[in-house]
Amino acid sequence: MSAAPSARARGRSARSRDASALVSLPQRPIGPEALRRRLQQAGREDWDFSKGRIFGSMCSQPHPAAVQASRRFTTANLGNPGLCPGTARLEEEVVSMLLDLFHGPAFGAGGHVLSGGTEANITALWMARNATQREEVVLPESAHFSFLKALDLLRLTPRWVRLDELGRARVEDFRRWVGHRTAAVVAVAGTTELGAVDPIPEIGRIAEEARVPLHVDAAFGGFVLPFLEGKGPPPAFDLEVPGVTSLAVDPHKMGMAPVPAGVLLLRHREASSSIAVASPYLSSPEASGLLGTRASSSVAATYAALTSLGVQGYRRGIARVLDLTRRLVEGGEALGLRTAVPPTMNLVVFHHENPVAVQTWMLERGWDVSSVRSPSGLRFVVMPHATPLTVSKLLLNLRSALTRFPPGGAGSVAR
């Protein structure tokens, strides 16, 4: 049975919701110090990356010249470039190093910052759908779920693709889907519940032979397997791999950018054309984008993470999370644990027939992790805000909430 909420949760969830319906909007301005108090204790309420008890997020505290320059340009508006020359060109070096980094071609490819990996997912199979003009999209069922949106906005119809004991896509299913009737094909390099990357090379021969579009949803696999070292060459996953017309990469997970930043990469920058639309009254006869006002803080933002950090610094920073991350499999194994597969990047699944009793336990004591349905387990994301002495301490408290709760003993459903 999952441990209830505490009484102290409680009460602020229910005073949440009585503050939220008496608000309205004041008569009179409340003045810069009350207000500077209103935010101070909403702040405190939110959770702090900097106390290094995060372990179920994606995202960690962003580099300190990305803070700055995302500060510096709050009023950009790329859904208008031309009043935002500097901006856009920030922009045009964002993609291009970008490209140079996951092997895009010379000529021809291009790219948009976005606001994440939903936007870039949707926009992605919506060029797809329009420029295929078919109905079908083949995708694993590890797939994020941004990409069920996608499916229903863009009323597609999905083929579902099985995945092996290892979390990965099933490449015989990509065979037996893909066909005549095949807008896009998506494959993922680190899933979400696993960190799995799909066998993408075999699925690009097949996309290409089909002549299909292959995206690869790389949102948090991206900042990762580039800069892996020690553990031999990373699965190929990106533009060099055959087929792959489109990624999507998150600058705002392990890229170290403030949130929101996404990019969506383009094979062919022309694909952009299958999307776009009149915008007579802009300074661009064009706009090819889900959004039309864009919070292009962004772009400045994974600028100065991109170039304050270079190849050097993210090599360095996932060197330390993976060095972080095998600590926690050594912990959580003296504990009794067994990982669901073997960790391919910062993130960790342990086997658990009751992962949210575990996780509702953890959370009342101040830690954030999470929990998935298939295999059933406990998620473990050890992101750049995580310590030695964090790691430490969080072993601490899951020793103490698997004597409660143990793995196939009395506190645990049968799964």
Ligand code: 0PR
Contents of the next structure:
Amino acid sequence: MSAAPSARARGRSARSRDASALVSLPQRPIGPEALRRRLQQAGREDWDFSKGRIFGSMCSQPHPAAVQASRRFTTANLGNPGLCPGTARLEEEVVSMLLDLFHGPAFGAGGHVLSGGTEANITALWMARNATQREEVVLPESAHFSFLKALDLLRLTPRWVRLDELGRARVEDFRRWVGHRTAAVVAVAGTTELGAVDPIPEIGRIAEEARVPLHVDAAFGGFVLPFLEGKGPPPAFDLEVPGVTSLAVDPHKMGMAPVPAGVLLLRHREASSSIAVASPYLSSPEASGLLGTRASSSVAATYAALTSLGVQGYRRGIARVLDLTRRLVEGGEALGLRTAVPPTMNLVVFHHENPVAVQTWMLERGWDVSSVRSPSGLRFVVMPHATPLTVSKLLLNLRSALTRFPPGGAGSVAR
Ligand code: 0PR
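Let's compare: the form predicted on its own is above, so bring in the form predicted together with the ligand.
Below, the chain from earlier opens the complete complex, with every other chain and molecule after it.
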């Protein structure tokens, strides 16, 4: 369902286990200088977006104004909104700007700023299950693994939709599965592995006819698709499609906000009431969301990213990463690689029968790339921290890697 865990991630978890066995809470304060040294050391061990060598992540160097805004709001807690009416207003404005961008209706729509795509997807299915009191979810095989968590937590049964040769969900499978047991239908605008966009207008018609909620996961594609230029209008994927009832979009991916920041938009604001619980001792009588205490710095940071960039800023940023993606595709093809699907976004998968060997080889030389299992391939997410120079250097290293591990394995996306 999603990109294989990187060799880096595997190495790191082993290291952190060893360290935790040795460390205990100090008896006496260690002092600011020792603390600074320790944090500096840990920071050096972490990968740094600014070096432009990370091609396996959907996050990037956030906008500086967003980082600053986040620092200013470290104590705000929208779990108790009465104490921070200013941040609550910023949340409303963020939701309103995004409803406008994603074609929400003029009246009655709503949304929440959350911690990311996982929380947004779980929350959307939670609302749908409670509203319908049904037990099945119809979702594509390409759905992010956060949906597996949602299915498990909410005890819902999946009805899997197969993919076509371009990695998009097959409409006929929705027709087959959507019915009186369906609690929710899921479609993806920008899949994690391939960046594919499902045929959401057609899926929307099926959901609307059956009167079931349709949740669109645009965690990655949400800040790309509206800003694509020069290829004609992008396919409709958002609340413009009448059947779509909720949409997840992540400011901390292509939105240029720091982690954590996700947004869940709702066609009907009152959908939240299906998951509301009484919160009598807080400033609001009801709470409707998964978390209690909320890092509301995310709200301020998202507000800062949205307003500092505006439509123009996002358009420019998308044009830039798409140009770099084109260079990567051309460079890869010159090395004998073939794309699994023609990229529609800043994400490329090249067929390769042993991607983990290439990934590990690249990792040892300081490059973070990822791999996918179906179809077997090397995956590159070209995020805003990439530059023409780092793409050229990446291709040089890739050339060496491919002499040892030549490409092959042109498997199909369709399963
Ligand atoms: N929906 C889609 C389409 C996603 O791609 C992701 C995450 C999610 C939902 C879940 O979002 P959160 O992680 O914000 O909860 N996609 C990336 C992935 O799983 C997340 C990621 C980001 C992974 C940075 C690694 C990394 O370095 O691959």
